[in-house]
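Here we start with a single chain on its own, the form predicted alone, put down as structure tokens.
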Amino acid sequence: MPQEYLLPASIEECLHMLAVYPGGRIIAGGTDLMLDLREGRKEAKALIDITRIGELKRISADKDRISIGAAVTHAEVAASELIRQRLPALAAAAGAVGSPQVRNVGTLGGNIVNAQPAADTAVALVALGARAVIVSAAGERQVAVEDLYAGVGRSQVDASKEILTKFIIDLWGAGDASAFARLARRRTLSLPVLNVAVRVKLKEGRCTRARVCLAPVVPRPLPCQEAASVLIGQPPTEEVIARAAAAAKQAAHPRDSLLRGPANYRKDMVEVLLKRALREAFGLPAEEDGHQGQTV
């Protein structure tokens, strides 16, 4: 177990600590990391707690984009009026994470660095086109969230050498809407059977921009261009939604799972969930689809 627990007050101080303590590791909420350390899946000689770095705890906006600090908790994202109004898919996803105790402690950045493909906020961030800002001794870089996955549980962010500081989401202007849908057997499960998120922009009665994300159907949150392409240039009708959902089902390749169910069932449910999310994003009434399971 770690021998040191450090509390930097700035990003610069944090980077200095990472350099001074080889084998050190960033921690924020620690809801996953502490279990990994205890069970020997990860090691760290020192833990460097970033939750006292003020700029990592901010949610802000200008006319073009919204910025969310990596140490903002799921509960703070879910409760933010700005996020609820401008990025409702992310607010819904953050509100679906784990239990109230986990949401009050776990952070947006930690959920991404943990690199689980079905993490609720990861799916929403990918659908929203979010970029992660990562800082190291070599400088700063921005990476699309979907490109941070090296495999299940393996992140492209090296928490022993660099810091994920914030997420940037560009605003699409008038007609921008988003939605999130989740299927789980019961609310106490930490990860869902499936989840989807969508973002669309309507102008003069037609969809001019679209992003769709599905999980877990491959080893990372899957941006589904096949479904998004069906929507572009089309009016938000049930027929268009059905075609987009069918394209998503075709693109999904889930595996059989004792926890989440057979692959064929999950492919069918991709279609169902995407229809629900698109109806919500387009402002259409929900339809009874006959499928049971906890959704948001």
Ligand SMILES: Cc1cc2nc3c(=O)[nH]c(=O)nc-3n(C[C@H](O)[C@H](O)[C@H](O)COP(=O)(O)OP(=O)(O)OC[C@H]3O[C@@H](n4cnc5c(N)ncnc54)[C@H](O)[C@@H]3O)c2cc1C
Given for the second form:
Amino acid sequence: MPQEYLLPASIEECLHMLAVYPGGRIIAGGTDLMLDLREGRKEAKALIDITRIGELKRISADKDRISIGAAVTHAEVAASELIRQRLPALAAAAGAVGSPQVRNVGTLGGNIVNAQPAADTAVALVALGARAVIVSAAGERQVAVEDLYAGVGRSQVDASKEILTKFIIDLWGAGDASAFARLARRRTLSLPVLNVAVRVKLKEGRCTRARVCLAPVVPRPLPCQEAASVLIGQPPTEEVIARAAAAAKQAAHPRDSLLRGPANYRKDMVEVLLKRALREAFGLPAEEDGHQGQTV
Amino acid sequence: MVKFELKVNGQEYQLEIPADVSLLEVLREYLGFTGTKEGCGQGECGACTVLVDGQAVNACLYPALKAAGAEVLTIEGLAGPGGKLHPLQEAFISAGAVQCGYCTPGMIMSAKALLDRNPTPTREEIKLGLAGNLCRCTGYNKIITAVEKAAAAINKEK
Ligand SMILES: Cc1cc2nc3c(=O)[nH]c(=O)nc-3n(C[C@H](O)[C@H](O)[C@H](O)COP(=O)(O)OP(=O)(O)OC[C@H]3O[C@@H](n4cnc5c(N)ncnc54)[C@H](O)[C@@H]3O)c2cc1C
Ligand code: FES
Ligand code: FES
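If the structure you just shared is the form predicted alone, then what does the corresponding form predicted together with this ligand look like?
The complete assembly is shown below, putting the previous chain first.
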């Protein structure tokens, strides 16, 4: 049982607390950790709350990149004019998390370190090519978000020793676009059956860069090179979108799941969702594909 | 146990609590604010919704010690001087938006957070604002109507 609840005001102070309280663990919003502690899935002797560290609450941009503090909440990301305009896939993903109450408290950093394969903002951050900055007593390292997974619910970030401080996302310049699509039983408070995110760059009528992420089809958000390579060098047409979506369907191997639905249905829906996301990113009209499920 | 000062409905309370106790447990078991309900205890139902610095949160998942230095508002803090009901409380009664009443405090706190931010919400915006609150009884329509009525009443008062 935790004996202390500490509220450091700086990253240095937080590292010092992690050093002097063995068994200490970082807590951000607590929307995952409070239940994990209560149900004995995780343990901590001291809880070190990072949400009063100003640097971790900041969203900033220069001409080449956007940086988002790990303790920024989903509600703040979804409402940020900068994120909505420059990284719409992330704004949409953050806006799809849980409920207003969960979004007001849950953070981007917590969503990544909690390491669920279909965490909404993780899927967007992987498609955007985000890097996580991780600080410990040993120094600082940067790791691509997709490389932070050690297994379902297990992160490479050790929350008893290290702080994920921020995410860095390079801007791709003119023609940079992104989109997120999610399939769930209802619009709020429901696990995604599937979620996908895409990022593309259009130059002189062709797609010159592309990243695609699918989840949950393996135990972590899956970057889908097969679909991305179909797009590169091609014009943003329905025919190209259809080929990329077919490639994603081919690459995805979702499992049968009582919660999320049968594998063959979800494999088909990967194709449908990716088409929706790509049409949105390319600025093409949405098309009705006859499916009644909710997406955002 | 950690010594700690919590501000609820404008009043300071001195407490000694376990480090990981939820705000919901402190409100109900330590301070007797039983208007805030526990439904699921897992963030799924919104019955425990309170405002922390004006933001709706699930008190069942919110560490009490995170509220250090913040203003917590519960359903008990909503009525005005002399117990005059808040327009949201009036509207929930007059629109018939209360059946068993278990979800009502949470619904009203979410609605308050919504109206403080957006005084003239559409029905769709009200649905999204209340999306984290479940009701087993009413079918939601009367709740949404109550929030519309309260918004109109508050805007008229201004
Ligand atoms: C009802 C409900 C609905 C939900 N719906 C969704 C949903 O639709 N989509 C979705 O993706 N998620 C959902 N979640 C999960 C959760 O809200 C998110 O994963 C949230 O982003 C977690 O952030 P947090 O700040 O609350 O993390 P916490 O619970 O504070 O922390 C989670 C883990 O990360 C560690 N940690 C947190 N921040 C850092 C950091 N900066 N550095 C190092 N370690 C850190 C903690 O030690 C802990 O192990 C839901 C949760 C609930 C309760
Ligand atoms: S009791 Fe907190 S959300 Fe259900
Ligand atoms: S009135 Fe009974 S749960 Fe809403």
